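Okay, so here's just one chain, in C-alpha cells, the form predicted alone.
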Amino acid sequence: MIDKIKHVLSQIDGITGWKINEVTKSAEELFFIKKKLDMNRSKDVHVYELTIYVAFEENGKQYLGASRTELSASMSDDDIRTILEDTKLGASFVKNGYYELVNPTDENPDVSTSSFASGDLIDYMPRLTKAVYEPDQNVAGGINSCEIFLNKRINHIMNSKGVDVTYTTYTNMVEIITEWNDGVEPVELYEFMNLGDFEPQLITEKVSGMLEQSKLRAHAKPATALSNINVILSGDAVKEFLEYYVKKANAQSIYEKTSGFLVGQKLQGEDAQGDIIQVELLPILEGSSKSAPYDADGVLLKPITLIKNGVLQTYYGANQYTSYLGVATTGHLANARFACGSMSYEAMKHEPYIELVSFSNFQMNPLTGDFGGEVRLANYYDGEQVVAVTGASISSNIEKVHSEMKLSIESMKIDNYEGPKHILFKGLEVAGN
C-alpha cells in the first residue's frame, strides 16, 4: 500500500513533499457494570495517514501548505489519485510560514519498553480485572461500573526527505466509577487513568484511594469561607498545575504569541522566595503512556533540560515552530519530569490548612495563569482537629503564588509526569457553601 501511496504521489505535479505516518491499532476492551462485565470487543485498525505539503509564494513571501487526509488499503489508485488531487489543493491555501521537513538521522534512538509487549493484549486482560476489582470488597460502596482498555500502536513514519522510523507503543486506560452509600448520602466518584506498562499495584491503589475518597465524601461537612489559610494541592491537580511552565515553553506558544516566556528569564520572578521550579523534559518516563523515541514528525526525541534553577533554558515543540523561531529541533517531548522541593508533606500540616483532595474540574489556564475549580473533597485542619469538608472552590493565578510556594518532598508519577506530589500555597481565600 505504500509503495501504491507513493507511486500516485510521484504522478501529481505541484507536491513539495509528503509524511505518511502508518498506523497499525489493536485494541481490547471490558466493559462492566459493578463487578458483572457487560461487553467485551477487540478492535484492528490499519491506517495510513498523508499529509501533502504545497509550497508558493504570495506578495514576496514563502509559504509551506500542509493538508492531511486518511487512506485504507482497499482503495484502488484512481481513488487514491482523486483523494491526493483534493488534498493537495487544500494544501495550496494554507498560509503556513515556509519551513524544511525533518532529515532523517543515523543515531539511535532511546528505546522504551513495556511489560505488554511480552504477550498478547488479551492474555493481560484478567489481570488487569482483577487489580480494579481487587480492593472492593466493602458492602456500602464499591465500583459501580468500568472501562478497561488496553491498545497496542505501532507507527510507521515516513517523508519525502527519506525519513523511515518504525517505534510501538502501549496504552492501558481505565475509566471508573466508585459509589458509597452507608445511609448518610450517596456518592459517586470518576477517575481515569493512562499507564504505558502493566502497573497493576498503582490500579488498586487508585481504587483504593477512590473508595476512602467516597465513603469520606458521603460522611464530609459543607465547607465555609475561608481567608488567608494555608492551602495543600495534592495528587493529579498537582500535575495540572505544573504542566503550565511546559506548555509555556511550547515553541507554538511562543510563535503565536500566547505565551511571553523568554528564554534566560527567572520564570518565577527575581526575588522568589519558594522552591525554585526545574524540570527535564524525557522521550521515555517509565510507565508513560507518551513515551516514544520519535514525535508525529519523525524527528528523534533526547532529552532536554527545559528549566534550570527557575530560568528558562530553550524552547522545545514541533518541527513547524522551532523552524520558524530560528532554534533547535527538539521534536515535541511529551514527558516531564520536575525536581521535588524542600519541604515535607508532614511539614505542611504544621500550621491550619486545607488540603485539596479532590476536584470536580480542576483547571489551570495555560493564556492567563488562572487556576482553580470545585473542591470534592478536603481535609481542613484548625489547629486541633481535621475534618473532611466538600463545596469549597479555590481561584487564584499562578503569578500570585509560584514565588513563594512550597514543593513537596514526596514524589509521585502520574502518566508522563513525574514530580512533587503537594504544593503548599500560603495565605489564599477558599469560598465555602
Second form
Amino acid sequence: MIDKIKHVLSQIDGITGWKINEVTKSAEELFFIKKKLDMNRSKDVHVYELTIYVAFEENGKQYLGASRTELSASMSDDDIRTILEDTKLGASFVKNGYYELVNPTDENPDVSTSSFASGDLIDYMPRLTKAVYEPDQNVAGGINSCEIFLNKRINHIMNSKGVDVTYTTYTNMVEIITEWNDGVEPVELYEFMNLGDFEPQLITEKVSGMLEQSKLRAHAKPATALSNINVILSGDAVKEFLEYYVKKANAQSIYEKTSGFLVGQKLQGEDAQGDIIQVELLPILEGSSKSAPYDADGVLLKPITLIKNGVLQTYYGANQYTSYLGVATTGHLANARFACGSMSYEAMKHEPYIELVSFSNFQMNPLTGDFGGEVRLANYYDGEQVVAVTGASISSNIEKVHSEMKLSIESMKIDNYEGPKHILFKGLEVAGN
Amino acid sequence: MTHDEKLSKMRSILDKTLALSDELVDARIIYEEVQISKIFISKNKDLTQDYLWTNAAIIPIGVREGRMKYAISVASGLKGAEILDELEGLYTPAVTNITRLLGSKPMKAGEYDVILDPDMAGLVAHEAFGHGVEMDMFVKNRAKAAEYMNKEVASTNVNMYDGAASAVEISSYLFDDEGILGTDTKIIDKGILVSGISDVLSALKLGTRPTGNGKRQSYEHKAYTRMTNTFFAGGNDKVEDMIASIDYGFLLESYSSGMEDPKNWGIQCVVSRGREIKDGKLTGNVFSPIFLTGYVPDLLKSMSMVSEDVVITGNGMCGKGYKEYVKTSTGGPFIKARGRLN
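Moving from the form predicted alone, what structure would you give for the form predicted together with its partner chain?
Full assembly next; the chain just shown is listed first.
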C-alpha cells in the first residue's frame, strides 16, 4: 500500500513533500455493569494518515501549505489518486510560512518498553479485570460500572526527506464509577485512568481510594462558604494545574501569541516566596502512555530542561513552530517531570484547610490561567476536626497564587506526569451553600 | 461558492476583526463543512441519508497589562457556505466582548439572581437533564432521574426537549448510528420529568422504545445513548423585563465547558462572562472567570422567567465522561434563575 501511495504521489505535479503515518491499531475492550461483563469488543484497524505539502510564493513571500487525509488499505489506485489530488488542492490554499520538513537521523532513540509487549492484548484483560475488582468487597458500596480498553498502536512514520521510523505504544484506559449507598442518598465518583504499562497495583490502589472517597461522600456534609482559607489541591487536579507551564512554553502558543512566556523569564514573578517550578520534558517516562522515541513528524526526541529555578530555559514543540521561532528542533515532547517542593503533606495540614479531593471536572484554562471547578468531595479542617464536605467550588487565576504556592515533598505519577502530589494555596475563597 | 471565495470571505472578516482593537493579539476565523453520507441496511431496513452541516466561529484573543482573554462567537446549522454571511454580523460583538473581558473583575462567591443567555441555557439543559436522562445510565443505575419520572424536577416554566427531529440543527438526522429514526422527545413538561432518551440496547434492557439517540464517535467506537439537539423551549417573558426585575445579579453569557453528575445532580458550568445587573439595569461591569455550580433541581426550580425566542447552536463537542466525543447542539431562550457563582 505504501508503494502504491508513493507511486501515485510521484505522478501528481506540484507536490513539494509528503508525510505518511501508517497506523496499525489493535484493541481489546470490556464493558462491565457492576461485576457482570455487559459487552466485549475487539478491533483491528489499519489506516494511512497522509499529509501533502505544497510550496508556493505570493507577493514575494514563501509558503508551505499542508493538508491531511486518511487512506485505507482497500483503496484502488484511482481512489487514491482522486483523494490525493483533492488533498494537494487543499494544501495549495494554506498559507503557512515556509519551513523545512524533518530530516532523517542515524542517532539511536531512547526506547520505552511496556510489559504489554510481552504477550497478546487479550491475555491481559482478565488480569486487568482482577486489578479493578479486587477491592470491590463491600456491602454498602462498590463498582457501579467500568470500561477497560487496552490499545496497541504501531506508528510507522515516513516523509519525502527519507525519515522512516517505527515505534509502538500501548494505552490502557480504565473508566471507573464507584458508588456508596448507606448515606442520606446513594452517591458516585468517577475516574478515568491512562496507563502505558501493565500496573495492576496502581489500578487497585485507585479503586480502593475511590471506594473510600465514595463512602466519605455518602456521609459528607454540604460545604459552607469559606473565605481566606488554605486550599490543598491533590491528585489529578495538581497535574492539570502544573501542566499550564508546559502548555504555555509550547512553540505553537508562543508563535500564535496565546502565550507571553519569554526565555529567561522568572515565570512566578521576581519575588516569588513559594516553591519554585522546575520541569524536564522527556521522550520516555516510565508507565506513561505518551512515551515515544519520535514525535508525529518523525523528530528524534531527547530530554530537555524546560524550566530551571523558575526560569524558562527554552521553547519546545513541533518542527513547524520551532522553525518559525528560529529555536532548536526539539519535537513535541509529551512527558513532564516536575521537581517536588519543600513542604510535607502533613505540614500543609497544620493550619485550618480544605483539601479538594475530587472534582466534577477541574479546569485550568491554558490561555487565561483561570482555574477551578465544582468539588464532589473535600476534607475541611476547622482547627479542631476534619469533616468530609461536598458541593463546594473554587475559582481563581494562576497569577494570583503561583508566587506563594507550596509544592509537596511527596510525589506521584499520573500517566505522562511525575511531580508533586499536593499543592498548597494560601488564603483562597471557596463557595458553598 | 469556490474555495477561493470562502477563504476570501474569511480573510476579510479576520482583517475587519483585527482592525477593531489594538488589544487583539490574534483572531481566529473558523469554518468547518462536513458532508455526511450514511447507509443502514438490515433485514427490515434499507435507509440512506446525505446531508451537510457547517460550523463557523470568530475567536478574538486580547491582552491588557499581561492579562489574556478570549471570546467565542458562533454560528452553525444544516447549511452551507452561506453561514459565513452570519459571521459578518458577529465580529463586532465578539470584539466588544473581548474589550469587556479584558476589564473584567473577579467574581465574589455567592448566590445571585442570574439570567442565562441562550448559550448558557443550552449548556444547563445539556448537563442537567441531557446527560441526566441518557437511559444507558438508567441501565447502570447511575441516573437519579429514573426515580423522578413523572415527578416535579423544575419550575412550571420549564419545558425541555431533545431529538434529532426536535430542531433543525447540527445534530438533526433521519436515523441514528443504529438505524433508528430520529424522534422529538419532550423531556420536561411544565416542570415534570416525562421521558428519557435511549439507544437500542438500553431500550431492550429497560423494555422501552429507542428514541433514535444511539450515536458513536466513529466506526471504531461502540454506540452509547447520546444527546442530539437539546434545548429549553421558549416562554412569554421579555429579556428587558427580566433585567428590570433584578436588584443585584448577573447576565451570564457564553461558556467554555460543562460537566454532568447524573447520579447526584450536581452541575458545573464554566461561564465566559457575567454582566453585572444593579437596580434593574446593566451597569457595564463584567466579571470573569465564573463557575456556575449547584444542585440541578434547585437551579431548575428557580427558573422564574423565560423569554420567547429560542436560539440553538452546535459548535462544540460532547463527551461521555472524558471520552466518546460526538457533535451535539444546545440552546434555549433567556432564562431568569437563581444560581451559585464563584
